[in-house]
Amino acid sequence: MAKPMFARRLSKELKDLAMNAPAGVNIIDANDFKVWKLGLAGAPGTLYDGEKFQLEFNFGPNYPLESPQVLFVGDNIPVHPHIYSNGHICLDVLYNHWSPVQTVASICLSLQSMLSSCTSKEPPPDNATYVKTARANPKHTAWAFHDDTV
């Protein structure tokens, strides 16, 4: 019996975050097709030089044609306008900007790159209210993308 799609995708992406995975990722345990912890280093030069940052990747049977839930996890939550204290991201290419293309590994450089650009290490300014509400999967919530500034 052939292979669903996505396992055939996530065993290809998995097969190339080993052979090359970006700068500042590492594989902390892949072990199924339903949840992957990746390590992320804060680029050198950025606020978070020398930071280490834990993501939670879930997978769904649609994957790639449905983004997949991505998480920052572990004792390690940056502290940036985009990303709330329960470690939920605010980046468009997760939700409404999700395109089958994407991959892991870009997801990986787009939150590096969303990092790296960050001023001011500061919360969101409803992270208090947002974390009290918020559902577990953050892709049930109704981002509004209107900061492309961090």
Second form
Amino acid sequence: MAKPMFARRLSKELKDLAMNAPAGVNIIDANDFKVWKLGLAGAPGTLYDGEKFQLEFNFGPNYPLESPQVLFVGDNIPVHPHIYSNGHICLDVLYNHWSPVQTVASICLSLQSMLSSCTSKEPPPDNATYVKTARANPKHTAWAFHDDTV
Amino acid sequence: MSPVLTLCGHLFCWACLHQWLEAQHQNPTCPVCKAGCAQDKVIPIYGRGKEQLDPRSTTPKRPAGQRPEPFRNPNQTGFALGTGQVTFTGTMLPPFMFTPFGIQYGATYSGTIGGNGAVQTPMQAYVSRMFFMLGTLILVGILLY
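For comparison with the form predicted on its own, please write out the form predicted together with its partner chain.
Everything in the complex follows now, all chains and molecules, and the chain you saw is the first one.
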């Protein structure tokens, strides 16, 4: 039987990532087609210069028709107005503006850009209440995308 | 395999695009630019190669191409009247034939030179045959009187 779509797509993406990953992105662990861990380094000349972050991608069987679960993990979660301290990311392309042309690499680039355009390292205003009530999967949150500046 | 083009100009394989349109049935958009998209809004691309169809494939048939009516110049409809049926030559026309009929025949004649491949509708064939019969009657009339 032919490989399912997510397996074909992810093996291609893994090859592309290994060949030429975007600047500041490295693969930490990608041994299956379910969970990948990637390292993301803050871009030089930005507020996050020199910092290292870890991203976790969870792929469902419907990837790439459905977005993966993406969150920051590890002990260094970026302090950013759109990133909650539990690692959840408020970014429209991860949820209802997902499109199958996006890739792990393009998500990393979007996050890199989101971090780079930040002008002051502040947590989201509702961080404390959100972290207490949110479920583990950020895709279950009803996100409101109201601020395009950061 | 089965390439299709969206109206916004993005190229996909039909099997993939169809899956995405189905997954997004409420508000289908182009995966690349998020312009509105739908099953009846994609254009199939026909290449020279033989279509490789997977018999296991359960995706519905790729939408057919659209055939808009070609633009026809209304001043050139006289050409369409011409077929090999009309055998009058210009010199055989008596002077008084330069009536509306005669002019019609003139136009018909010029059409027969290169217009054999022209598509003729039944209506045009009927009109052409009527003119031919009228012409024959007039000729017979001239000969008898």
